[in-house]
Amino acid sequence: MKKRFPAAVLTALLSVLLASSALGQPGKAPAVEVDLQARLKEVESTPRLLEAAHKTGVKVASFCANCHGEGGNSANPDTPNLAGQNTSYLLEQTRQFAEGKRKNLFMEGMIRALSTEEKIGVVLHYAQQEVAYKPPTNAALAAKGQDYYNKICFRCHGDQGRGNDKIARIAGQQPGYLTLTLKRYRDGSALRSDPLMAANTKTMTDVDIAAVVAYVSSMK
């Protein structure tokens, strides 16, 4: 079993990260890496670079596992799984955290502390991991969620919830995280904003969200 860091250690590490990054320096914009996707393609097409990237990804993921779990399967329903996520999509999220477009103080500090090669390595690592299957705890509710999903959500996320390079894989995602994210989109939270998601969630009731979450979290 790999060692996990106590919350106090993680908090102290965040303080160090903030002190050494633009996040801890008012008035200074974070560095913008505009070539992440281009570098990803280069690494994926070069066997030597790809092998090195996977080794780097394993090392970075050993720390990420403190929150996101072994193999990217979180033990906390409010913390997202990273296992099986689409590589380009996940890399884009690292860019958004680094630029402060996605808001989470700890994640912003963590991502800004990673090099380009570490970011690419860790997303490649997680993309190869299997999502742990969780059968529905309420089959009737999940069935209602399936009906809703097949009318609305499949148009972007696909029949199997796997998404694509620009859209997240949501199949097997943690229920607490799904619930929070859907409500943020529906309610217009500044923490998560996306015009397409906002348009498709604005009429969802809490019951609709619970049903969709019950189905999506149990998808393989």
Contents of the next structure:
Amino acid sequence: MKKRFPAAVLTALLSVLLASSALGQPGKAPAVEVDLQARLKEVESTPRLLEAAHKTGVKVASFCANCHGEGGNSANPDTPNLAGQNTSYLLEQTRQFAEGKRKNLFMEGMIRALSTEEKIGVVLHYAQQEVAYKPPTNAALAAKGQDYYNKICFRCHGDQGRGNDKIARIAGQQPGYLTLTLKRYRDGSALRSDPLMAANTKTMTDVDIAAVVAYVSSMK
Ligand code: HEC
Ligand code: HEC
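Just the form predicted on its own so far, so send over the form predicted together with heme C.
All chains and molecules follow, beginning with the one already shown.
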């Protein structure tokens, strides 16, 4: 497992990486807005581009691994897994960070430093990684969460929690991150908001959230 660094060390590391242009091209913001989703489709359907994207993805992911873990399975319950995550969803989140619509100081800077090809490469790389299975720590709570999940959440995230191309996979996601995220949607946080998720968490109590998290984080 990779050693995790404190945020200050990572910030310093990031500026070194940027200066050496191993990641992105600082100061060279794209002149025209790139349609990331259209470029993703183009790369996916062109074998030569796809091969190059995978190589780029491996290179970029070696830096992300400091927080998101080897193969995208985070070792920190507050940092999301990227393993097995759906490509269009991931790419949309990179857009939200880059535009400051979703807020996290480090991630906003990190994503702005990546080129379009680096974003697409890293997203394709993570989508192919396996999510590590974590059995539930409290089976009774997880069973309650399963009932809740099967009434509400399955409609968009699917019976197995895998979402679809555009909707997040949540199966096996880190429990601390899930709790934080569900409370942000419910409470209308400025850090992250979404109308569909606000509507679907509005009536959740903290106990409902704990139960759903116990279930979802242990889904395969
Ligand atoms: C210093 C630690 C750190 C590093 C390094 C890092 N991330 Fe993150 N990342 C986070 C944290 C923490 C979050 C959760 C932010 C939040 O929602 O509050 C996150 C969230 C994300 C998300 C959203 C995931 C989701 O499920 O919605 C994506 C995508 C992402 N990071 C991509 C990357 C990529 C790509 C890299 C490498 C180029 C990277 N990150 C490097 C800490 C980091
Ligand atoms: C009507 C469709 C819909 C329903 C029902 C729904 N979701 Fe979502 N969910 C979404 C969408 C769309 C997003 C992406 C929002 C964004 O970009 O922030 C999302 C995002 C999430 C995320 C963030 C994933 C990540 O990696 O950061 C979590 C966690 C989540 N949903 C959990 C749930 C749970 C638990 C329920 C049931 C209580 C639920 N959702 C019900 C549509 C839905």
